[in-house]
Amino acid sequence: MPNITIYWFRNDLRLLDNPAFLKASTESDILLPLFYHPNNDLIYKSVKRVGIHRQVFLKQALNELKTSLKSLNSDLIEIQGNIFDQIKKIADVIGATKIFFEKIIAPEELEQESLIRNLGIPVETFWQSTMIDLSELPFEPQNMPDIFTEFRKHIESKKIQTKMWVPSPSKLPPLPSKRFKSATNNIFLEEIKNEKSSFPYLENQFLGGEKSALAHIENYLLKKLPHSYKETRNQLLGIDFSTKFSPWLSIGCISAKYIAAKLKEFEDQFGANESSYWIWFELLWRDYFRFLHFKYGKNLYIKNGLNKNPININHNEDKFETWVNGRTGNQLIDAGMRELFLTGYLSNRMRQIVASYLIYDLECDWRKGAQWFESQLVDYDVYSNHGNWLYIAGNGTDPRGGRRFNTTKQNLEHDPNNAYKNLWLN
């Protein structure tokens, strides 16, 4: 009896340093590599819950996969619908034997997880999303401490070593004989306007995809931007002031531990310092935000997150349209959410302001923010963006109780010549 299997493509989005996808493609007689895309409901009026940036930045990721897998005799199958009803269909057709994916463990995704083992068909699922695997961890991950402090000294106490990345297949075994028609998605690019962006994705050398993503970090080492990370990661403006990874993180279409691989190559070569450790230091921020979710699951999501003892918040729906349309009257934080609507992109510095502008300031809803961002930013992705709010917002796991910005320090220290300001209110 063959083995048929469907492949999952989930937010692993490339062949390189995929070792869900390797295994697929060595194991199996026949392989069906699909992409599925949820019903893009409205979360604010007319706002789609993936907003046009997303679309089209996931558009382009997602073209060049389907060119990279046609290059070795395959393809890439979009669908669209209920879930389980689509994979049903697809698996009875094809008699597939076995799905694999990419697992993740925020509540939305186990439960998609959970309506696929219902299918009755073997499901293997891969954790590769973290710069340091699970198996390397010097504790278990419902274990792990609380405090990001403590969780980074555990880590380089033991001297974890970032395993090498997999190579991609260099061939792929044959499609089933019966095809299927991929969903379409039609994307209006005049709608879009971003040359001013820190991220122009619509630009050749920040297209989503794997393709770019190693071009992309290959000239950012080539700079050797790594040396100034650390100076430059709070300006609000430019290319260069930050590395400009996530987007590409954030459906993978580029590894962290490609990532951390390359910079250790970097500093071998060109010497380590305090910028480049800072780049180790942020892609390890990003793994504790998912080994958390082993902890704390679906507690991250609630109103009150962790925190025993919330502020209470009665959230206001006519500031929080005053925030999301720029118009709060404060320019600082008007400049930034014009941006991101704009964009699809927002620095960090600046998330950080505005976040804590609607918290504290509009004293609204993290939640309703933290959905905001899941609509605009380019770069989504759901442990870091519910790990910030939730740091921000005081209901996670730090002990300082939530992050305040003063705007007017905030401004006087990141926009004093107002070039911010102006570029996004005029």
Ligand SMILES: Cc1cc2nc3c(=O)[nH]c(=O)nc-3n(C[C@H](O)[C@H](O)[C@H](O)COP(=O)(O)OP(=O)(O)OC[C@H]3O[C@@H](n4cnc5c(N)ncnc54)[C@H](O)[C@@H]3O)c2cc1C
Contents of the next structure:
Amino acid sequence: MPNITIYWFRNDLRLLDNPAFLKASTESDILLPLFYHPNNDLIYKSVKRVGIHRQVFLKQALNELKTSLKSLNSDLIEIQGNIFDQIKKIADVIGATKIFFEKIIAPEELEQESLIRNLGIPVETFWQSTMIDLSELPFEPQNMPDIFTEFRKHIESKKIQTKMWVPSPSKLPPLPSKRFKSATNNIFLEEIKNEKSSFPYLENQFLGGEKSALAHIENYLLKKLPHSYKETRNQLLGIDFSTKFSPWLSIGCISAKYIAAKLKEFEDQFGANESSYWIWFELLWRDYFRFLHFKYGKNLYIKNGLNKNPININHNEDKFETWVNGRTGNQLIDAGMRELFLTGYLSNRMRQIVASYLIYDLECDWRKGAQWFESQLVDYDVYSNHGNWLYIAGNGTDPRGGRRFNTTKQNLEHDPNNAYKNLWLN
Ligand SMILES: Cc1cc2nc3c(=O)[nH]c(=O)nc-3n(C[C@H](O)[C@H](O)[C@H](O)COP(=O)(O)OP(=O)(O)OC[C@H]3O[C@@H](n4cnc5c(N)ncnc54)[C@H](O)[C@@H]3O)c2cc1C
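For the form predicted in complex with the ligand instead of the form predicted on its own, what are the coordinates?
What follows is the whole complex; the chain from before opens it.
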């Protein structure tokens, strides 16, 4: 009996260093690659869960992936609606014998996985979104240290190296016979009209997709920016002060492992310093928020998170609305919220400042802030977004019990000449 498989692309929209897709392609006689769009519901007034910045970036990435798959005589089918019904219809028509996909252990993504498992077709999932492999962790992920510094020290003391990345498949199995098209014909896909991404605001737009991701990292290294990253990473304005890897990482146009390998090559060739190490250090934060999900799962998504002594919150919609609209009256906050709305991006420092302001100054529910970020950020990543919001709210694993940022102090340190505020407020 032939192996007729479905590969479900999730946040791994790439061919290079995609071990799951490589395995699916080598083990299948017939292979159907597909992507599922969850319904894009309204989350706040007329604002959708996936806002325009992410829609556009995602669309570009999907178009590029489709082109790459077509060049290997395959294709990418996009579906929307009820995931169980849609995949069942397709699996029945093609006689699928197995479904492969990347594992994502956030609550909604796990629910999707269990629906797919209910189809009764064998499923194979892969953990492949971290820089450090699960198998290399010096502890079971369920027992990982709560505190980031301890986690990092474990990794560093065991001298754990990032594994080598895997190549793109050089050829792909054929698609199922044309009959599968009938199962996907009536699938409604929302049109994305605005094809121009506004991220970043200063230069030619960055495009979603694997090619742009690879070109971006190449360019970043060519400019030798890793050597100055630590000194510039807290700036607010411009492109080169931080890596800007996040939009591509969030939907997997590039893997964290590949970035780590390229950084290592850079260090071997041009020398390592504290700054180049610091990019690895930040990518390890990304891994940390992912691995924490193995330990705490859904508890990270409830109002008080892991906090046994939470502060009382009186969420106020009017105050929340001033924050969302960049009309709180605090100029730094308002500048940040407008930058986010207009471009889909905010520096890490501004994310911390506006999140702290919503939680501690406006006394609003952190989950509403996290939801707003989800809709606006071009680089929304479920693990990093929830992890960082919880951390600032003091409902995660921060040993200091939360981070409050004083906006007067932050103004003096990061925008003393008002350049940032002037750009976004005028
Ligand atoms: C409230 C809040 C919400 C956030 N939401 C997201 C999100 O949805 N998606 C997202 O990718 N990042 C999120 N971050 C983390 C961080 O702000 C962004 O990753 C970073 O600003 C992206 O820009 P960059 O690629 O230039 O980062 P760089 O400073 O160049 O860092 C390099 C890479 O390291 C990782 N990284 C850096 N800082 C963090 C961090 N604090 N936590 C996890 N990973 C990190 C990212 O993958 C980033 O691309 C959030 C931070 C805060 C405070």
